[in-house]
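A lone chain, given as structure tokens: the form predicted alone.
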Amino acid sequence: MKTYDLERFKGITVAMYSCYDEKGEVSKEAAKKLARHYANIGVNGLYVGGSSGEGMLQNVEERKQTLEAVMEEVGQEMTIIAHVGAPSTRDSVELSKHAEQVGAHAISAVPSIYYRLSPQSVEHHWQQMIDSTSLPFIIYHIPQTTGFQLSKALLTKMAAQDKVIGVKISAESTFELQQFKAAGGDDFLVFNGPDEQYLAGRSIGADGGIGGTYGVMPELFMKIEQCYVEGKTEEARKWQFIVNDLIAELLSFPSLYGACKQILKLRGLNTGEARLPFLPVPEAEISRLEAINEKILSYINQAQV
């Protein structure tokens, strides 16, 4: 039985966006900003240093002052989880000792990244991030960017510590999500990575789900958890494939982060470009991409009626 409290990691948590200022350094300001946003429209948390936070393009500072920011900003209101997974141990275990310092609600971390490891040099990296803090630790899966599959046989005995909480699942199998909820058992929380399928995860098992897509259509995320939850089958279907087809058209672009981060700007929300190699929406994009979010709001609407 895990002694944390597990119900607040449920729900929607939006994988927040990288904030950079016109130069390309990290912004506080903008961070902020973001994060109240999100905390306005009701969004259970942040995953914040992650895929679509640029982490692993940041050095460990600018992965502290962005931290740093949002805790000062939402930190009381919403649950913070920091991605501190890096490709060297000691960073993540800098990162790690970081987060408990600023208050965050939870740590998570990719496996090292480049080199191709073996799951005891895997199991050894993240185990020395879960005894650098007291904060529970949650696992992200992601292989197609990392190589690394992990394993029911490794994920078994790493959920049998009280510390470890759950596991983020990128892989986009739900066949794995549904096997690691059995591994994990009741009390070990599973979360959803590919947005495109968050009722499929949901369906099978997920407790929740964090996601990069999230941060331009929280609302629709929220209609599909609250049809869910409220037993509408058929009408989270109809939000899920609404989404579906938004997502399809974002990754027309170059980058995906750079058309989110564009949407948002086009809302107010300047956070800079995507810091390179992420490219930016080319200017005689603009105008599609103007296009999209005006079709994101018209659902949002929608979905709040």
Ligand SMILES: CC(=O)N[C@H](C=O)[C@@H](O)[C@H](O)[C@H](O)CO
Second form
Amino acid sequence: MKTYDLERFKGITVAMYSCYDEKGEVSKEAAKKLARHYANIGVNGLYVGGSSGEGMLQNVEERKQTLEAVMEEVGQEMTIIAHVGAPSTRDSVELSKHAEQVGAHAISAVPSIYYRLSPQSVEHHWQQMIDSTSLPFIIYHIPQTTGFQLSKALLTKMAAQDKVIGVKISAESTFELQQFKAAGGDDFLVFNGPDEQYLAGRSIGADGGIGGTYGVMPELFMKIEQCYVEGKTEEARKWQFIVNDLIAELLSFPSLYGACKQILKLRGLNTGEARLPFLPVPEAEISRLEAINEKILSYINQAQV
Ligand SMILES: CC(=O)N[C@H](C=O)[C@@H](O)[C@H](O)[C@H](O)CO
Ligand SMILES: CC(=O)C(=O)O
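Shown: the form predicted alone; wanted: the form predicted together with this ligand:
To see the whole picture, the full complex is given below, headed by that same chain.
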């Protein structure tokens, strides 16, 4: 059995978006406001500095500032997972230590990016982070962006450590999700990555989800979760299908993050533009996005979680 409290990581964890000011600099104020917004909704946790958080587009100092803002605002109320993965092991370890200092509840990391690495290199990279703190560690498996195919053998080896409490799996294979859950065992958490298959992931063994589109509609994922837990399969499917049509629309913009951040802005939560190379929503498409926002808000209203 793991010695860490695993319960606190279950449920809906929003992969928080980046927060910048008008000049594109990290804004602690905007990050606090956004974190507060999710706490008020009753979201269980936040995943800070991951894909949606543009951690890979920020320097170490900016990533620290963002995490500090979140911890200061909601660190006592929500479960905060700090994504500390960076291309270099050195930066990743620095971010890991910082996450522990400011009180994050877990650290998580993708493999190093850009270089094609051996499994031994990735294992060592992760192990350095793990050994640098007493925090639990969550592997972030997202092969479509990192190019690294995590094997069941490496997963099993990693999961045998007390500190390695789970894996966030963004690969679009529920079979792989199920296999990883089986390999990790009952006291090993599996987080669904693809938001489009939250219900499928849960049904086949995921303990919860961490997602990039949750940020504009956490209520709808909380609704799917609630229906799932209550055994209301048909209703859960209905909400998953609604969510999927909305995601398909969001994915039709030049960048998903640009679209999601623009939606928040329409709701009075200004987090600045997505950082380039992620493109903002083109002027000509703002009205189409406004219509999508209205649609999401009306579903949120119907969901009543
Ligand atoms: C590939 C990728 O970034 N996956 C994200 C995290 O797992 C998801 O949350 C997606 O953003 C989401 O499912 C929309 O496709
Ligand atoms: C989607 C997700 O989990 C992330 O943005 O890191």
